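A single chain comes next, written as structure tokens; it is the form predicted alone.
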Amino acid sequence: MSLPELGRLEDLPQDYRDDLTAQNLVPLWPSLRAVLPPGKPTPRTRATAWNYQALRPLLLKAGELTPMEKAERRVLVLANPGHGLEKMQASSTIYLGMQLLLPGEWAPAHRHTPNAVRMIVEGEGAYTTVDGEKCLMQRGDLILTPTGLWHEHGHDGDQPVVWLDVLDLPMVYYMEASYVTEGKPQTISGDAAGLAYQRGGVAPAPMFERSQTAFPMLRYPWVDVRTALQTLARTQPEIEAVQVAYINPETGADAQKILGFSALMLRPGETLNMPARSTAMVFHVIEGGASVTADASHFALGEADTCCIPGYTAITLVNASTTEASFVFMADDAPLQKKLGVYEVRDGRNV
């Protein structure tokens, strides 16, 4: 049943109209099938994707370009061109940037509101300090970088390191309450916390209650991941997704609070079928290739490309390789949109 066809601004009087500006006044109707579209939302986030071989040079020149004394965070934003360039933002909650490191460097210690992780794509040498606890950076590595804590990143090798910066920073930038406060550097705590919770099954059982601690978890291995996801691919062969969340290991819930991330294992020759999502999708290739089709694009990506798809679109993954296996990080904001009630799945592919 289609919905009745409302007024429109230009059918009110102007001097009606000028005494509802006098008094920031504005009629709902004209706007109101823009706020809310019938049967799904209308997003502004297009299907786009960022090619790391293209854009690596970019990286390397920023580094010739600018000194990290001029930059505290060398990054190009890995930005959406529906939401405007200048908006910075990859989806409408989810900011994306590629950050160099050079041997040497150490960006400076500060904490801010948005949530961080990150995805370590090339390089090793580097490492980020977070609140005291120091995480070394291998690729395929995940290191959380949570609202309030402290954190800064040192580079004791001798090639360039780059990692994937994942934030929420549009959302919190939203809400008014995304800033910045500079800090000293960071005091060395010792060996990394999260180390306790590297094995399966077992978790630190204090005599009477567990650590209260938000985040007891802060770098996620990926030779840990990767292997696995391919214990899971062995175990289960009828299983339909190889898929593992990063979870807060004495919790069980999402390593944050906003966004969710995890990792995919496409076997040889495999194709997946994901149903559509009220959530934005990003896909980052740690290793191997997928090619990702949503309507009408299609992105063949590499190792290290990153692509992102709106919400409520079905998606196609394929990994054209009949002999190696392809992993898969990803990033959406389903924590968020299931506090708020409004996650869902649709299936089939029309939506």
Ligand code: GTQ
The other form holds:
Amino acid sequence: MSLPELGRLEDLPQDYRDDLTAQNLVPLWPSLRAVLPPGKPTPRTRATAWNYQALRPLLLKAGELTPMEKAERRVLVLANPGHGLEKMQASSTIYLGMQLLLPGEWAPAHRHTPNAVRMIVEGEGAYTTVDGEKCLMQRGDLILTPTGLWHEHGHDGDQPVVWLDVLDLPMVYYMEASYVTEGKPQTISGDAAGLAYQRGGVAPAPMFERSQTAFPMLRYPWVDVRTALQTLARTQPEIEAVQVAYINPETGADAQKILGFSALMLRPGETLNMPARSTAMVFHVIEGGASVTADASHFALGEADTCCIPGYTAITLVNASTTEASFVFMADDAPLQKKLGVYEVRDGRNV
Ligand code: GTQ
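Based on the form predicted alone presented above, generate the structure block for the form predicted together with 2,5-dihydroxybenzoic acid.
To see the whole picture, the full complex is given below, headed by that same chain.
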């Protein structure tokens, strides 16, 4: 059923419009269909892909052009043209950036209200110290730097290190709640408190006391996540998607409160049809390759490539290799949407 056409702004006499403007008033009806489109939102987020091999030389060039003292965080932002590049958004809520740290460099301690995670893309020897805990950065590891926790990045290796930053910055900025506090170098208190959660089914409980920390696990090593995926694929071959969620091991809830993170294994030759969901999604290839099809967009992603797909869109992922599995890191804002009660899954899939 088509909705009746509503009156336009131009239908109103100019002097009436001027009187409204003078009192900071706006008529709703000319804009009603724009803010409440029928059936499905009109996303600004456009399906967009960023090729790692194409951006890598530009990131390394930034390492030559801009010293750390002039950058604080040396990042090229993966910006979605649908939002305008200057907005530095991948989607309405998700910020993505590729960060470069060169051997011997140090990105000073700070803490901020937006939550961040790092997905390590290449290089050895760098670490992020989060709340006093030294988290080694190895390829495929996920490291959380949640809201309010001090963090700084250092590098003892001899090759450039690159990682993908995923932040809920657009959301927190929109809320006018985004700010940073500069700090002094942290005293390292330990290097792996979260490893005590590594064996599924047990949690630290000294003298019967479970951790009260909001973020008990800060580093999710890729070797363990990869093993979990392979075990799932082997023991449950009928499962529709070989997928694990990054969770808070104390509560079982999503690892962070606004953005959600998961890892997916695409078995050799697998085609995975995902239903349309209300969340925009980010895909980043950790190993192998994946083609991503959503409406008219089609991206063939190779290792370290990243793409963003708007919400309310069915997505098909294909691993074209018939011999090798591929592994994909995914981010969305499902935790936020579920808390707010706007999360939806729609039935139709690409088939
Ligand atoms: O590494 O702390 O991509 O504060 C954007 C803001 C990274 C960081 C970003 C940040 C950081």
